[in-house]
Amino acid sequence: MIKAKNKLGLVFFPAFDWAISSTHPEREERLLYTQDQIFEEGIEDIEGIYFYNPIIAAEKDIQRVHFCVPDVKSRLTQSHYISAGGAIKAFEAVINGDVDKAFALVRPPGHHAQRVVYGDRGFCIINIEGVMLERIRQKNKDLRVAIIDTDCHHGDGTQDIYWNDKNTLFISLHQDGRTLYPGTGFLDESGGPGAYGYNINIPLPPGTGDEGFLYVLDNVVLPILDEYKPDIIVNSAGQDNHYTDPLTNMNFSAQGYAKLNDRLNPDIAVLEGGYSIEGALPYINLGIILAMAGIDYSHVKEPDYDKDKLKQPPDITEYIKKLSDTVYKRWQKRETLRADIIKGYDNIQRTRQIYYDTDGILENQTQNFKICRKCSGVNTIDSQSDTGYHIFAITIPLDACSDCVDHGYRLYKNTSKSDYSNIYLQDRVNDMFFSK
């Protein structure tokens, strides 16, 4: 009888009723093959592995994280509420001490969903990890969290949500944005004035294999985590770095994913991308489950795995070593770099153009971050899309001082509806959301 070293909770939600189209890579078969593999391997019979049903996230859970335009109900399907609820259930099982670790195998995914939501981009509408984390933070306000995003695509949505939050360290390992959607995730994207240096991007070259990913983990990610000392580690567990994935150009294997998860030792994993439905996902998910449970995963291999064929070229190895050294040095210099950036400013502005590739929507956005000595500061978003909406959104952060709380409410009161189609106030201190 096999027994798990770590009590592991699994939340499984394939979302049978949601797909962009019947042939789209993000469809229900993504998890159906994994489900078959899990039951074929007898995972449900292992002592110490528990299966949980998802809960349904509430509208308020979404409003803590997003400004959905015009509102939450217009943007979400029932599957999105349940996908986010599955992640919440996984986190609750860990935080309540029911299990040691949890893996939410849910879809639709979410790491491309940013704070403002006009529609679907990168197959994502709401940010699953963000909704999960902020629900838990209502009872654990000082929770210090590290999110390690191992999806092949840059986690630009999670980056945006935690851009100015020092209590959420975000590290994204991804294929270089010069070669892959969403075209972001470069070294200089380091965070807002209240959290500069706590947003860390590691853009890897196409062709990176097990050796490269594990080198970055050992020489950058783990040393930074040792210094940051998070209370909780979340793996945003995208699986499209696999060598058979049809959308990407990497050479990671199921064994590599299992070893990464073993060494990273996350408290929670949440499934993100991964579109090699038969050739990769069943094996990767099995490897991650075994690694999280503390069970031998050395026999998990894809039928077509060829170690020699997937050997990482020496030039990529050298490139990754130099990149890792640069990233880690930037982390060590973060306070000096931050001081140079905010010197002489009361506010920092960030202007961006965002494209919703699935829905064909173009957004122009200006974010403004108030620099406050007592807290991370009120921030605002002036956003306009080619669908006709022009919104003004205000966020009072969770750590806001009384002056910033008052400032946020004054902004909401004094902003004229004649200038905008929608005005929103997100008060994280009092867990309130207003719109007009």
Contents of the next structure:
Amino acid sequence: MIKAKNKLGLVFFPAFDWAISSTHPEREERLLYTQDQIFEEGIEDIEGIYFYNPIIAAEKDIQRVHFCVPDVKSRLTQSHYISAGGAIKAFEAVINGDVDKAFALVRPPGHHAQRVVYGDRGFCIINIEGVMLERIRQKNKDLRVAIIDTDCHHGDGTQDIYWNDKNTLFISLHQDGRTLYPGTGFLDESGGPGAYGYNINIPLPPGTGDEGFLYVLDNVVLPILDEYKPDIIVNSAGQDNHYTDPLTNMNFSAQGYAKLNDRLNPDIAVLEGGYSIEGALPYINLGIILAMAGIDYSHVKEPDYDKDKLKQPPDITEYIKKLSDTVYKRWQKRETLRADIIKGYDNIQRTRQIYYDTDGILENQTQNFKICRKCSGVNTIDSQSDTGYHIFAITIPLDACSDCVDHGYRLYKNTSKSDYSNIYLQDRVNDMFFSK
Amino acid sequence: MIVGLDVGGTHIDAVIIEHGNIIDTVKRPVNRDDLFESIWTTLETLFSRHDKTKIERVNLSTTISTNAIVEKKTSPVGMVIQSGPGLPNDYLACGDENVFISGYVDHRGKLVQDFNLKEIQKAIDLFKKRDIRCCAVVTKFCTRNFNHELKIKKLLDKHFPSITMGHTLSGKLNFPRRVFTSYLNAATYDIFKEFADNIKKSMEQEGINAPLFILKADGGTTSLSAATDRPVETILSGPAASFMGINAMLNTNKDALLLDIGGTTTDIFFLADGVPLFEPLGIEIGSYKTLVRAIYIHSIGLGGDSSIHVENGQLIIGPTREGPPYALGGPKPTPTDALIALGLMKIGNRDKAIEAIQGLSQKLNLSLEDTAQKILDTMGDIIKGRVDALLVQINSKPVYTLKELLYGKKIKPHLINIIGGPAKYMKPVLEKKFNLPCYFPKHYHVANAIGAALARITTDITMVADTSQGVLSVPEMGIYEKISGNYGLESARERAIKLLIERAVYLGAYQDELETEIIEESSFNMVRGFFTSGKNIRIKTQIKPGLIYELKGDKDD
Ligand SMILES: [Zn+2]
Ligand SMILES: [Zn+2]
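Alternate state requested, the form predicted in complex with the partner chain (shown: the form predicted on its own):
Let us now look at the entire complex, which starts with that chain.
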């Protein structure tokens, strides 16, 4: 029998009875053929591979990460608590030492869900990696984590959640925002004053293939990880960079995904997007499982794989080399760049318009980050949606100093209900959540 | 009259049951070198005492295939394996010759690449050179499209007497297990066929026309001729026989824990709402994981003859048996010695038993009675500990829908049914440990033969209807037929039940045994490019496992 080199936990929960709508890409059928492939390959009989059911995330788990408007219960369906619970289960299996690594094949995905949640955007309502990580962090406060988002779309939700958190390095590889939803993820989106430079975007040109992705991995991602030295590496494992994906324009293959996971060596992978459910997902998921388990994946191949047709054109290769160079140089200069940005300020603001494509909601928000020398600082969000809400949300971060804790509570007390429909206080230090 | 026979490790048990009553039993030692002879003389003894014309059926639980596998007395097998892309395939080489061929179909059964005829010719030459008679052909995803297996079988047919095709053995997806199951089937073909021919001939000579059935590991039976095609299904039917025996004597429709406490081991089984719990995929034999449907069983090294010793003031029972109990001339104290010492069991030399238990009491600093009681308590603790762990495992088996995760069935035994030598004495101990009522039957010593006698036909089929391809397949029955684009779940259900009945009748089922049920069904909307292109319907049906009838009045209380 085959034996896994690394003990691997799999949370395989295809949610066969849940869909956004019957013809939506995020539908019951999505992981059906992946299941067929996993079953037929006999993955469950491999020594060292263990299957787990998801747990069900609690409301409190969601509130550590999100401000659901008006509240958690009205925004989420059972599927979201379970999808996040699947990711939590995967992380728990690793952190408890039951397995060396874990892969949560769950749906719906989460990487487009930002801190404020009015509805569904990019098929996501809550950020399942964020909910997972913050639950684990509540007991492991100093955990340094790197999230590498390999979904084809910019992980704008995860970026928003970790925008000001130096303990979470976020690197997103994605198709250039000028050519794909959500239209963000550019080089200069580098993070808030508390974590400037720790949010790294690598916008890749349409047509990027195995060569390009692996070049970025070897020349940008891995060197940065070497310096950052995370305790845990999470792969936000979207599979829509595949050459057959119906929503995107990249040329990544199952072999490419497997090699990427082999070299990245993540502790945890969480499925994100990927909608070529028949021609890509069964093979990519198999490739990732084998790579993570340390089993030979060289025979994994899509039926229509054609190496010559998928060869990356030289101009793209050239572009990616230059881009990689720029990204890496920005990383090295992050302290200088940060100093320039915060010079002379007590607070840094950013104002954005956020579109919820799945639910057709438009949001305008301003985030304010207090610059504190002792911690990453209290931050607030003033947000209005065209569904009629105007909210004010205060976050006391996990590393907050006592002044910032007091400041956060004062703000909550002093903000008047007459100005806002909802006011929230997220106190990560005491793991509390208040709303009025 | 129904005749039931079970071949155990040391003895053969046979019973005749009439109108729900046991009217005769026979017990004879097994001669492992001539199983057929042992079985036949046992049957003859029984036949000679009754009116042969009144025998309605004969059910046999044999160890023919099991012993052949365990003792490595199987026929050499030539394997033709089409493994396609995916996992490395070298570990699938289980045959005496293994030929890996090119080509494959994908997970929906779509042909991606054909195989090469030259590779098959090479396999034929190779197998012939080695004088191989039995072959197996297994292709990845053959459950979705078995055309390659059929074509290859046709090419091999004129050269070899027996060719097993993977898709005929199970509709479940698990290629490695299908390879090993097919191998074992081919490997046991000759030896089982010889047995079947012998028994048929002897029955004819004896003038018995009653149909003959063979017990399977799932606690059901199959006709002798079907077993000849699929001998692998007859492996490890022994525990299934005892399990069915317990159910025949102590029927329940609740969640229950079933225990068979023997000399060396204790077998643990479960019922969910009175229905046997099965292994999720199939039974394991030797180093082979298979797709042979089997009753869930967990054995622990704990029985009446387990050796007992004291380690750091702790009482350790099992997991090994070093011989018979001390009171019967064995080397070590055993739980049976404790029962003899207490005066509960009246066998062997009681003084010897007391001597053995006293040796332990000195080390434990307890009285003789307390030591003996502690032995029984410890056995109860071991069983309770293991059962609790198994239930956690069983109740956390992977599920794939919100509904199952949130509201899925969890097994929680309401009672314990127990058989075996120490059953009577373990009853109060187990009742206390589990806080559940515990029952044992009167005829527990022939439970296995009763189980074999009263088991009825079981079979199951797996159907996939893919309307966008316009194909419906039932691999176990070799069905691969066209369906229209508007084929729905309702039609699929009807068709599945009809086919299941057809198959059960072919396997020899009686009309009143055709209790069908759908055990799994799903229908997926297939969407391609934002438009519905069809439905992917999956249905599993089975003849509900069960008994011909329950035994009458056989509860101890
Ligand atoms: Zn995506
Ligand atoms: Zn502070």
